[in-house]
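Given as structure tokens, the chain that follows is alone and in the form predicted on its own.
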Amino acid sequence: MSALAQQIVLGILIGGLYGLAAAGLSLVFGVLKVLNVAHGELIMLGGYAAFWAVALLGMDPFGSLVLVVPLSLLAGVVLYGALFGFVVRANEETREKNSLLIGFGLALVLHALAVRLWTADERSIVTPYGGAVITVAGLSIPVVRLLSLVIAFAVIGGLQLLLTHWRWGKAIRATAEDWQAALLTGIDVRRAYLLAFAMGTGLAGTAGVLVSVGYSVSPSIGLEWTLKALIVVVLAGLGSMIGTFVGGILLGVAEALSAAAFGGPYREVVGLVIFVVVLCARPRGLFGR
């Protein structure tokens, strides 16, 4: 029981990142009706910002969120001006298709310059409390894993409560919701785009940071991590980040559990099977609304 105990919690650290990371795809695509598959590339650009915010600077690494989360804003900005500005001037069905198109793209050239600047090798942040570990009723408790998870939700605390009394945070939600009927109460949509996609992605650039200090990052974790946050989006569904995060820890604990049960290679399977099963079952999710 004590091992199976151990098993949960670490699911639950783990869940709490795959929560952080599809929270910003799922904001992208439920305002924008993009599906941004280069997110986990974006991810991956956080990860390796803090890892030389560490290196060349000297900071903490949760210290390089006041530096990473910025930069992931204004690369939000730069992005959705150069390349998914244009495709939100279609219809929401063309949008689907040539937002795959571009974010396919735009991951193979992420991916490429980030063997081309930093090589294919992986790289962690080594810090003083890495090997940290607190004790509670038997079960041991990282300290870096337990300190990301608690930023992560404090994100997404953050985020939900920017989206429910933040004047723009409901012309954001207005837009998802309808964006005609947004743009005849006068709502700027295209600004209401913008702002989404840039709060997305500077949450990936926050799950890369993350991502960092707890394991290690390369150009080829950006795969993984978009195929973990579109599993996520289609477990939790639309329409709540809180929503979105319950189902990060959801399938965290899941892999866990199956990795305990059957063996560490199948941890991700049972992620692929949640995915179908969820979405033949329940296509909005189970907090999709």
The other form holds:
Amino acid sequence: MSALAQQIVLGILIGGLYGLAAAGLSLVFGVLKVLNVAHGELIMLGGYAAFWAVALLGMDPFGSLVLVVPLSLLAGVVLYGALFGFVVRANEETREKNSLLIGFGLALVLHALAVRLWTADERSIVTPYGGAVITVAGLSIPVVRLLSLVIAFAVIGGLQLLLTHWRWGKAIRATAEDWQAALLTGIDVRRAYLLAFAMGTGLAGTAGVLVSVGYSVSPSIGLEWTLKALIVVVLAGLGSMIGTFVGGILLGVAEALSAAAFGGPYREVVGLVIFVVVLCARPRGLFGR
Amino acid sequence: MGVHQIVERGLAMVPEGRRLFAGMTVQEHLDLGAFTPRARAVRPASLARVHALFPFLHERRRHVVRSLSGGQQQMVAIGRALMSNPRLLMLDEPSLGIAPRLVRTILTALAEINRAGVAVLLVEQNVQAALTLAHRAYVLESGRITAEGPSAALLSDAHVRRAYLGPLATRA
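Would you mind generating the form predicted together with the partner chain now that we have the form predicted on its own?
Every component of the complex follows; first up is the chain already shown.
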């Protein structure tokens, strides 16, 4: 019983990262109608950025966010300008198809580049407090992962506030609902696209830092994280960042439960089953409109 | 020139079917309406004007527009357009699918907006109402202008009466 409870706790901890990974994908898809399948590779790059910031600059792993988040926002601006800015000029159906091609291409390039630059080895950040564990009611909670969950929640909450209170946040939501009406309202929709894409990349970078701190990073983690994010987006639906975060935690718990019930190798299967079931039963997702 | 720059220069449009942002509140629509720099500078004054015109938008400012009726949504759409502080307001079929009582409210509001110095270009199938409201009117048939002139003249024009205002209007 306590072994199961322990698995659930670990599931919640990683679920927060699923939620954070999904938030960026959801924002970009909801606003630009572009599915960025290279989202996981952006998470991977964020992870490496944190790894090198710690290894070369001697930064604190969580402190590296101060460096990695601005860098990933910048990377978002560059990627939008170089690749995705062209796609959004097409109609929505063409957008989705072309964005898939561009995303896959980008994912392959980034993956190959990471192998070339940093080898295919798995790396994780070693910190003095990395092994610290809090014990609550017989359950051990790794401090680093708990901190990651708290940061993920804070970032999602901050994002939600931005989207509801900031002038451009409202503009981004309006663009997601009806871009033509947003244009008529006087919103520079291209700029809203750019901002949403950069924010999506920033979220991926943040997730990457937390992944490499609490878990590990290698060039091949991209696809895995894109898949997790996609499952959470389908599960939670578009339109609510908090909903996405909750969806991530649900996936983390579901994985933990299935690993406990059917054994470790089946951990991944449950996510895909959820994916199919939600698409059949409630295509808008649990919290979607 | 981008559409947002056209809005900035003083042209606002209320599209057919209203095209509101379904998940957002009445107040958020009005906030977004004043998005361009020129509109933002006079936002409080515009808001006061819109609220005076449609007090309903003040009462329901926290309501999500999805929960409003068609006519109420039309007020939000017009309010949103007015918040951009336009010099010319264009409306595409504002009476479409709206309860008759609210149609009158909306048309009265348009007259008031016009009196306040905003040019109004109205595309409307409700010919009687449009001709009563407008100073000048154009009748379009299959994309061609078949009659034009001061509204009062068109109202008494035999062809217009027969084609658009029905037999009762012709006899009256």
